[in-house]
Every structure is written in structure tokens, then in C-alpha cells.
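First, one chain by itself: the form predicted alone, in C-alpha cells.
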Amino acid sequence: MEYESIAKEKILKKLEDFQKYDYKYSDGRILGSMCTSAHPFAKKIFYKFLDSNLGDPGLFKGTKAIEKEVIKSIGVLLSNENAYGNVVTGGTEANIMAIRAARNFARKHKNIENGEIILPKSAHFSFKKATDLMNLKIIEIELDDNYIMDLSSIEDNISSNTIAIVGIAGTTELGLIDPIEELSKIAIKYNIYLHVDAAFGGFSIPFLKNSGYNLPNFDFSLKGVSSISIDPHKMGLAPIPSGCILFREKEYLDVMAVNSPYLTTKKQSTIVGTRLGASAAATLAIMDYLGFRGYEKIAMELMNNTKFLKENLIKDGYVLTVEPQLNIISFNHPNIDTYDLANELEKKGWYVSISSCPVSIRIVLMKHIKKSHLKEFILDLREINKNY
């Protein structure tokens, strides 16, 4: 069905009007992504990028050239400066490719058909997107009273068609960090593979440890990490999509591999084809343009805000579910059912997150949310408290 040319006016106009549906971070009042507004450089790189197809590196070669560096450059971050991998979307697509990774090691090498991973009950919901495409089974650790990997029952469900242990670094509801070192000694007693799934973690953990947190490692530092995930478009302030996958070893994406016959390279390893090479362009410039020493400064400015929030909440009553480790805290408050407080806080302008495990109110303190806004979520929280 044919239909007609619009003017450009008139396009502008209609998606204009389908943004105003949308929320701005630069309100300050989204409270509970993982996400934020990009840096303006970060936004100016991608744009010249978005012609560049790294699905077809042999076209693009100045392009994956950048992916290249951009991985080489997250490795040194994650103390591996020869590590492998990609830019890819997102954790999601990062954790699916670890996955299956994994799988097909095992199945190479230890003969594995009908896989289980095992992972925390905080794991992040991408791993039930992995397990349901590759016909994985899960096998689910609970939680010990720090709401972290409990290890005393992990060596107890391995078996013999165990492909990959997972552990977080900055769990998605409450910013936790699994015991990745313990993780380690066990990936490497049973010789199974071991993904961190950092995508929240990873561009905040090693600039609040040099800055003096007391963070436990979680990176290629330790033997028995196979893989790790990680989103510049999280903290790393580079546009969406921007994730990254990285691997020890080039084995990891060498049996992921398969035949593309008619494009410039003859063998691909990642989920998508096309991919777009504005994202790793859009990453290498704000990596090169902000430095270790910008990332740490925007870091601590998060705990900053983490900590001045954390004090007025317990100030005004309310109760935290754990002591913060990263940018995220998670409360409630005695007398007031957390739904009810999120639908007040709503009727407000404030959009927060509930989480689930336990179920609490879920803060994000990313760039996007100032000190001013913070202050002004504080007045109305006591006020809300003032009606209950």
C-alpha cells in the first residue's frame, strides 16, 4: 500500500509530540534507571559514526580498529590488557554471548549436551533470556543475610553438567558485590567457566577502590575470570546502546564462531550482525576525553549523593535494607507499605523502582541527579511521612 511524502516540518512536529510522553533525566526525578543522558562529546562522536557497520569489519576497518581499542582499554581497567571481546548492546546481549560461550566450551571441551549455570537469585533477568534460548537449566543460590551469593551451598550443586558459574559486580536492585574472589578458587578447583556480570559495577568499582573503598576485586586479576560484562552507557556516560563483553582467553569467541561466507571477514562470533560502530566510536572518545581521573571524580561525586541521601533517610526514619556498597540504596519506612509510598512518591513527579528481593523502595544515584534534587525528594518524602 502506497503512501505519501510528509513534509519535514510536520515530522518534526509529530515526534515531538510522541516525546513529551517521555521522562528527562535532566529533571532530576527518575530515580530508578541504570541509565543516564550521555555526554554531549560522546553524543557529537556517535552521529559522525552512524553510517559504520562493524557486522562487516573488512568495510569498516578504521572502525574496528576502534572497537579494538575500546576493549583493549576497558581490559586495562579490568586488569587485563590483552583480553578479547566486543561492543555490543548491552549487558543483556554481553551476558547472552558469555553464555553461550560458556556452553559451547563445555560442549567442546568436557562434552557437556544439557548445561546448568549457576547463579544468585539476584542475578539479573538476562540470564533467563540465555538459559531459555540455549536450553540451559538454571540452578538458583539464595541469598545469605547480606543479600549476596550465600557460597556454603554453591560446591554442593555442582555437577557434571555444570558449564558456567555467575556471580554480580553491583547486583541490579541493590548495587551488592558477590564474593567474585571465593567464586574464583571454585571456578578454578572444578575448572568451570566463570562470567561476573558487571555491568553496573564495572565503571564505578575500580575508581571508588583507588579512591580508597574498601570494594572487594571482582576482575580479571582473579585466575578463575572467564568473562565479564560491562556498559559504558551506564556509568561510563557513552550513548545506548553501549555494552561490552570481555574474555580471558581468544578460545572463548573462537567457539562461538561461525561461517559468513559473503561478508569482507568469513567468521562471526557475536549474536547480532550488523552492528553499529557508532557505539564503540562514541565510547573510545568519552574514555580518551574523561580519563581515569574524570571517572573517578564522577565516582565519588555519586557516593557523595549516595551518602548525603543514605544520612537524611535514617534521619527521617526510614530504614535501609543494607548498607550501600555502589550508587544505589534500597529503604523502607516502618509504618508505610512500600507500594503505597511508591504511588505517593509517583503523585509527586518522582519515578522510582521497587525491588524485589527484598521488596523496598530502589534508588539509582546516577549523573543525571544532583544534590538540589535530592534535597528537594527529601522535603517531600517528609512530607508524605508527615501524612502516614
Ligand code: 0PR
Given for the second form:
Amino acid sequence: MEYESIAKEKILKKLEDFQKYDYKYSDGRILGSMCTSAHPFAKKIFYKFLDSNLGDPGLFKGTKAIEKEVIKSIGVLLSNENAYGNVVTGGTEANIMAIRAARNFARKHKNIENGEIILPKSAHFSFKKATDLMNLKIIEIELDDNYIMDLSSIEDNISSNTIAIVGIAGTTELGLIDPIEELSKIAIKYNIYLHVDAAFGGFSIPFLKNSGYNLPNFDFSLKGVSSISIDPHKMGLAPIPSGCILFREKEYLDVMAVNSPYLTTKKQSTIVGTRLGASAAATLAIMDYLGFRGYEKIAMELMNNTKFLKENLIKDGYVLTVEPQLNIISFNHPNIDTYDLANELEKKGWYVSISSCPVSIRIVLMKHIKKSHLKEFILDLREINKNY
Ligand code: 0PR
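Okay, that's the form predicted alone, but what's the structure of the form predicted in complex with the named molecule?
Let's see the whole complex now, leading with the same chain.
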């Protein structure tokens, strides 16, 4: 058997033929994604650093310094410029690192072998992967009437095996923020690790707060917060893959470190070995280019689009599940089954997702969705409504 060489033009044509089957953000019809088209400048920088390997930082000292600068800049955004951490592949890896840190810390200081983590029902499924990998148990907390973590049942669920509490700042399905301030108090009271998953909300909540939105505190300014996940490849406009994990203490990285004796650095705390330097470089590029003001402008624009869609939905008889805190809207029609509605929308070329709790149409208003797309979407919804 031989794998024959093919001419470059033919390869390109073949790949482009495959690519035709992909939906494009620029069509404005992908309504259920937390990702978007990365900024062109970030893409350019990404390509420049494609060969840099953060898994062997002694060889790529410059790129390692870039990663440090990313963590510092995001630390400033999250009220702790002295945070420690890494640029990783996204929210899943960041959450796995956080849980691994909590597990190893509890193993070292509290002698807990197979611990439990307390998290809300709304937590992303990446925590199921984390607990499965580490043989930990999940204690799931119900949501309250506002679909955020029900505070009243947390303390009852804390046991001598609890290794971490998790709160979400921007839930996957509804974009809501858990009461992190109260979780922080509980974490301090019981001396338990608190992880905040701000994979989605991290690049918008601070900017919205700064421009006057009344949103809860969620970051390192709360003394009980031990770590935060935040994804540049969601609201940060960086190319995929780019996620970040930030820790308050260096010890959380140390307890995860394994020896890498033959490499230029002798210890490694990340899960992945060979790591893209390109993610760190492109993230730094877009953060420097936009600056906090640039992100603030985008966050405000997306909230204005959210308000526009919300008002039109209500006008047309659709019912919102909850008042949006961020740029995610969840809704239903009182007389149309949610799955039927999603099917009808797909027939008209709109790709929405369906939330599970509660079952509803979920729209994530990312930057590729312009007001003009929303106007067309509203007209199509109106037509579907008319035919029912
Ligand atoms: N934490 C939260 C709060 C998330 O919403 C997500 C992903 C993660 C962690 C995991 O992040 P990674 O997927 O980067 O590992 N949320 C999106 C979701 O599940 C991911 C996504 C994005 C899915 C774009 C589809 C899509 O088209 O909805």
C-alpha cells in the first residue's frame, strides 16, 4: 500500500470541497455557538507562532514570556495581577486543571483520596469529564427560581470529603452568574477550594460592570476564589484553541507538577505536553490590540443586540425563560413545541441550539450576528408563529 503524493492545487481543491459543508459565522446564521470568527490580526499572529512549543519552554523562552504576559493581563482583568496559570486549549482543559489542583491540594493537606465536588446543575459537562478522569464524585446542587445555584442547600452538602465548590460566571445554557460572593464566604468558612468557571463570562462581565451594568462580583477580589477559567476563544475574539486557567496561589500549580527530567524545564503542571505557543501569542495580540476599551465596546454592542432581540420576541408573543444577564437569550412560544420550532428555524437556515434546563431555544448573541441578521430572524419567527 502506498500513500501517493498529490499536487498542492488538487489538495487545496479537495479540502475546499470539504469546507463547503461547514456553516460560516459570516452568514450570521449560527445562533447557538459561543465561538465566533477570530479577529484577522489575531489569526495572522497565530500563524507566525505555529512552530512554538510551550511544552519545552527552555527552547521557546520568548513564547513562554508571552504566556506569562497573557496570564498577567487577564489577572489584571480579574483583579489579581499576581495570579499564576497557563494558556490552555479551552474551558474543558482549564476546568480539568482546576479540579486536579483542588484534588491534589486536598490529598496533600487534608488526606482526602477520592473526594467530592459541589457544583450547580447548570455546570458545563466538562466537569463530568474531570470527575470521571479523577474518580471524584459530583454533588449536584439544584437551581433556584432564577436558574442560579440554590445557596440554601450548599452547606448541607459539604462533607469531610468535599475538595471543591464550583460556581459559574456565565452559564452555558442561560448565561447567568451564580452567587459567587456568597460561595466565596462559604469557601472561606469551611476552608474549601472555590473554582469559578468564567469560560464564557470572563471576557464580558468585567467590561459590562465597568460601564454600569449591575452584575455580581465573581473574580479574585473575592478572597475565597481559588481559581478561574476564562476563554479567549469565546468572547475574547482569539482563534481556537485558547483558554486560560488562573490560580490565586502558586502552590496549586506545584501540587500538580510532575517531573520532566530530560526537558529544558524539570517540572510540568499542565495536562497537555506539547502545547501551542500560537494560542498565547494570538491571545496577547488581540488583547493588546483591542485593549479593555475595545472589549467594553463589543460587550455593550452585544448587550444592545440582546435587548433588541428580547424586545421583539416579547412583542411577538414569545416568552423568555429568564431575564438575560449576558448576551444569551432563552425563549419558547406558548403554543409551539421547542423542538418543532427549532426544526422550523433550521428549514429557514437558522442554526439555534436547545437548552435542557428548562427546554427552550437558546440564542448566543456573538459578534458575527449583526442587527440585520436579527431583523431577518425576527421576520422568520413571525412567519412561523403565523402558521401555527
Ligand atoms: N465552561 C463553560 C461555562 C462553557 O460554556 C464551556 C463550553 C466550557 C466550559 C468548555 O469550553 P471548551 O468547549 O472550550 O472546552 N461552552 C460551549 C458549549 O458547550 C462550547 C461550544 C462552543 C459549543 C461553540 C458549540 C459551539 O458551536 O455550548
